[in-house]
Each structure stands twice: as C-alpha cells, then as structure tokens.
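We begin with a single chain expressed as structure tokens, specifically the form predicted on its own.
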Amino acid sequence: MPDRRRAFVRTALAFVLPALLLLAAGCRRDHPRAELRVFAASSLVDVFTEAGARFEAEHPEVGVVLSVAGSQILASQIVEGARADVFASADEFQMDRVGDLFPEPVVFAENRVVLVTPATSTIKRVEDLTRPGVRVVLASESVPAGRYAKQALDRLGLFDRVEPNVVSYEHDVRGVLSKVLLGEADAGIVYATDAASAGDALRTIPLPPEADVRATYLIAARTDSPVSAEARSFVEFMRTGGGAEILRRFSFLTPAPP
C-alpha cells in the first residue's frame, strides 16, 4: 500500500507541477514589470547605475533602463522623438530644450570643476596650462562640463592663453578624464566627482575660489510618459530618498529636503 501511495503521488506531481509552472508563467506575462527609461548626463553614470538597481529593489514592479551620454546628446535624442520617462541634465540649458515635455524640473545635485593631471605631472596650478607644449583637453562648449570649464578659465582671465594648448574637445566629461588617464593629455578640467572616481591615478588640483563654478543638475519626469507615476517616484527617490544618499556618497552636493 505505501508503495502504491508513493507511485500515485509521483504520478500526480508529474501532471500538477508542469501545470503550476505554466500558471505562474502566465501570471508573470499578465503582470510584466513597467519599463522606466531614464536618460542621465554622463557624469552621473556611477550614481545612476547604483540608484537604478536600488530603485528596482524597492519597486520590484519596475525595471529601470538607463541611457547615459552628454546632456546635449540626450536632449537632442528626446527632441528627435526618443522616449525618456526621466531626464537628468547637467545644466539648465539642455533641460530647457525639452521643457515642453519636462515642464517641472527640479535641482537635485550640484558639482564643481577641478583640474586633473597625471600623478607625476609637474603642473601644480591652473596657470601652468599656459606653458608652451602643455597638452590640455576640455569638453566641448556644447557640453555642460565644457561651458563650466570655459567660465572658470574666463573668470581667471586665462582662456585665451590656454586655448592654443587645447589638443582635443571631447563630447562628454568622461572623454576628458580618459584622455588624461591614457596619457594623451597633460591636463584636463572635469567635475570633482569624476576626478574622485579616478582615485590615485590622477592628481586633483582645486581651482582658485574666484573660479569656483558650480554645475547645477536638474531632473524631471515626462508629463506624457506611459509610466508617469513611476517616473515621479524616481524623481523623488533621487531628491530625497536613497538616490540622494548615493549622490552624497559620490561627492555630489544635494539641496536641503523641501
């Protein structure tokens, strides 16, 4: 009798388990995760990679799809029809370009620009960028980091003297950092947070107080997003939740909670 009972149980399981698995799969198909598309400036890549994973952990019904590039590239993609449910820009100008779709941006972080050189460089101060033969790399002026760098040099009255030494204008701030790390440039101006990410491989030289240009980051949810509720939740997560904690850990400045 026990043997027949065990045989019966095995037979029942052979039919029931596949049916349960199919039912579970069907339930998953009926309730797919909402796809939240987040466009973020390249200087935010480390922060938003971690923030996206944490947001998913706190909201298992949401899958974050992150696109990272220069703010000007992302804004152009949005203008041309790319779907972005959330846009995080490194400056106000690029956010204004898509203001009809993202009409309520808020400041959620600040950064500053610094000079970076190889650890063994003889460059000690920003004035050394004017020396003959020094190879300087900057972000393009169409990129927020490039505009901030030019503002800082202009405030010091140095841009016209540094410009002849510029060997490359990069499409984003990570391009500037890479050129210096690879030895293709003797110095570059990047965000303080990017400089910190390079560790001991580069020397960071703060700019004088009169050239302390602050980069202002804005974030907004798209008004006609098919996942507008999730987009608004992500914006608040970056302003006051776990995302704000991650920003501070990566050396960004965050505004006081509203």
Given for the second form:
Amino acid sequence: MPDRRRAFVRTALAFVLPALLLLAAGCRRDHPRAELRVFAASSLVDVFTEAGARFEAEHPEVGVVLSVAGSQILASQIVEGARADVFASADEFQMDRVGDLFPEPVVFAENRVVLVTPATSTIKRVEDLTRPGVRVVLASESVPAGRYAKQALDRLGLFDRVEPNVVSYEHDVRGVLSKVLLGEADAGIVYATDAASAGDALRTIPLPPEADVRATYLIAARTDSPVSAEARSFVEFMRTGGGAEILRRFSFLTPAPP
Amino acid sequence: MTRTTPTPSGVLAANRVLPIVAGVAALLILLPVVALALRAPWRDAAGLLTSPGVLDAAKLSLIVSTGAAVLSLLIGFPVAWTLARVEFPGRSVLRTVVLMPMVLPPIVGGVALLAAFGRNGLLGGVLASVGISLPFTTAGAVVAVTFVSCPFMILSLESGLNGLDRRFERAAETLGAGGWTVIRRIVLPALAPALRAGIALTWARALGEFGATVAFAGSHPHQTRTLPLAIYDALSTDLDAAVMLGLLLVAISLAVLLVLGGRMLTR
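For the form predicted in complex with its partner chain instead of the form predicted on its own, what are the coordinates?
In what comes next, the whole complex appears, and the chain from above leads the way.
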C-alpha cells in the first residue's frame, strides 16, 4: 500500500509542480502587462507576427496577443462576443459587419492578386488557364481573395472559360497556395504577398494591367476596449510607424503618407 | 436468514455523487447544440434548407458518408477479425496503426493522403498509370472520409467479436458446419448489434468530416463540397445559413445514431 501511495504522490507532483512553476513564472513579472488582442486576416499573419513583436519592444507595458483567421471568421467571432481590441480585415464588408464596435476603420495596406504556378509549369500567361486539362484552384467567392480572383478573370473576359477547369474553391487563400505548392493544382490566383512568401517554389505571373484588382486592408481600434489607448497606438503603428515598413517589406502596398 | 454482501459505503456514495457529475457533463454537451437551435432563423428555415447549394451539399454528403461507411466495413471487418481472433506478435502494433487516424488532426491526415495518393505522392504515378486521380474528386472525398472514420468501425467490430460466446461456433463446427457457414449463420447474426453500432458511428463521423476532406479533395460545389464544407463556406457570408445547415447535420447524425445504433448505444 505505501508503495502505491508513493506512486500516487509522485504522479501528483509530476502534474502539480510544472503547473506551480508556470504560475510562478507568470507572477514574476514586475509590471503586469496590458493584453492587447489583435485579430488579423490570414494574409497578414507574417506581417503581424513581426509587427506585434516590434510593437512590444517599443511598448514594454503591452503584450500583443495575435489571433489569425479569415476576415469572415474573425468578424463572426467578434459579432458573437469575442474580445478583439484591434481588427485588421482584408475586406471592407467584414469590417462593416462589426461597424458598431469599430466605427473608424482606415485603409492601411493594399494587395494585388497574381497568378501562381509550380516552378516547372508550362503555364506562361493567364490565358493558358483555359487550356483543357489544366487544374485551376481559386478561393471561394465567399472570401475576398475569391471575389478578387473572379473580378480579375471577369475583366479579362476569361472567367467563363476558366470555370470548367476549376477543381476547387478553397475556403481561404492559403488553401489555394498550398494546393499549388503541393503540385496538386497547376495554377491558382492568390495575393502577391502570398506568392512572395512561397519564394522560389512557385512562379509568380502578374496579371495584365486591366485586371489589376486590389484588395484593400482596413484596420480599426475598438472604442469600448479596456486598452483602447494601446489599441489606437497599435493602429497608428501599422499606418505610419514601424508596422508600415514591415508591410512594404512583405510586398504589401501602403497608402502614400499624407 | 439470508446474508447479502453489503455494498461498500464508498461505492454507495459514488452512486450518489457521480450521476450528478454525469448530468452536468451531459448538460454541458447539450448546451451548445440547444444554443444553436435557439438562435436559428427558423422562419427562413425552409428557404435556407432548399437552396440549390444546400441540396447539392446534402446529396454529396449522403453519397460520401455512405461510401465511406461501406468502404470502412470492407476494410474494418478483416482488420477487426484479425485483431480479435488471430494471435500474432505485432497485434498491438497493428491496432495502434489502424486507430491512429482517431488521434491525428484530420487536416494532417488530408495532407498525408496527398503525400501518398496525390499527383506528386508516393503512389501518385502508379495511380495515374491506371487512370486514377483522387484529389479534387468525389472518390477522393470518400477516401479522405474513410481514413478518418474507419477506426470507429474497427473498434465497434473488434469489441463485438470479443464479446461473442465462442462455444456456439464450436458447437456448429462439431455439427459439421464449414467455416463460411459458421461466419454467416452464427457469427454475423450475433455480431449484428455491434455491426449496426459500427455503421452508425462510422456514418455519423463521416458525415461531420471536414479537415481531411478539404485538404485532400478540396471544395468544389459539385464534386467535394459536403455539408461541413458548405457550412464553413457559409460562415463567411451568411451566418444564418451556416446555423441552419449545422442543425440539419446535428439532426441527421442524431437520427442515425438513434435508429441504426439501436440497442448497442441506447441500452
């Protein structure tokens, strides 16, 4: 019996000690940091990860907690009561849905859509998407990247002829990217920034000027947030501060400074 | 005077306390579904549920999950039989391997399937040479869903086989019945409850599958966009439609579990 009890104590300690350590580590901070919850559209993940770290370095009293998903998912979460202090949306429509809480959105970045193919592909121009047997993957029209892709193809008068070749309408733009990266699709239409993030594994083909469809990204601070001052300062940081610089480095277009 | 063994008082106390915990647990599971039903736009239900997109997705879902249940049965029965009846050194390894999809995140399963059966996958070339291409097809969706849901069939059938009284089989053999006759006349009828439960669980899990499907088969309205994928897509633009579709899925799953699962699950 004592053996079994000792085993029990040992098991209990194995669980309790790490928990206590974690707790202690959490308490050790001298200044409790204000938690700034930033909700950002999927295509912003790399930029905001870096921007969040730099913002924390400039504001040691703030801890940035980043939440990344499709703009539509984030907007739904906010509508359903999730606490977001800053919301960066890839889509005006999704920002409008949370307009009561985020009344003053501003455009802070733009993104082009481009054609991507595996590096070894024989596809050279967007017209090649109409060739029989080409597997095209687009984003679903329920997400911004899908709407922009359709708009671009429509402007070129190609959508109706490309449509039969579309094998999947992915639920977010990263899904399109991964299907092309894995070589399962012959071509996809994604944001220029996604194409840049994939590096040499993909070939990027710019769309003709008449199909230059641009995604506009909006950012806003929540007015009734417990950390609204920090939220406003993060928005400024993304518009004009170090955040804008990071955006450009990741191939986003930023509005000309006023 | 008859003496009954007194139930230990600790067990008596447990009999009083644990049902309360069980009740709370049941409520916690039920609550989100009830909350979903409460916020559903019932007035628009008919319109939302009969739109062409929903009907396509529902039809695809029925095809895919039924296909997956059949495939799971074809794969699951031999596996369960081997696990339950055949003694061999690697048995626990085999069990771990075939049950692995239960603990694997489905989206990882989907990517793994691409690595195996995709165009550039290990067997992609072999499949292509016989004219088979699975990604982005309904057949591909069936494969993805089977990968995730088959373990439920295997678990049900194995525990069913383990619970059988082998004396009946021996008796039948003594009376001169051959192997197939024993399986057909003795084992399968006795296994029926486990079989029904296995089909119900597998089918219901298949109906809700999302991650592996979207990763392996993509999301095409007429090929691979089953109800869960349609729900995810609707979440972007039309929360009402998403909620209504979600409830439809809950209703179908519950009905299947209750009707097919029968005695095994409701006893």
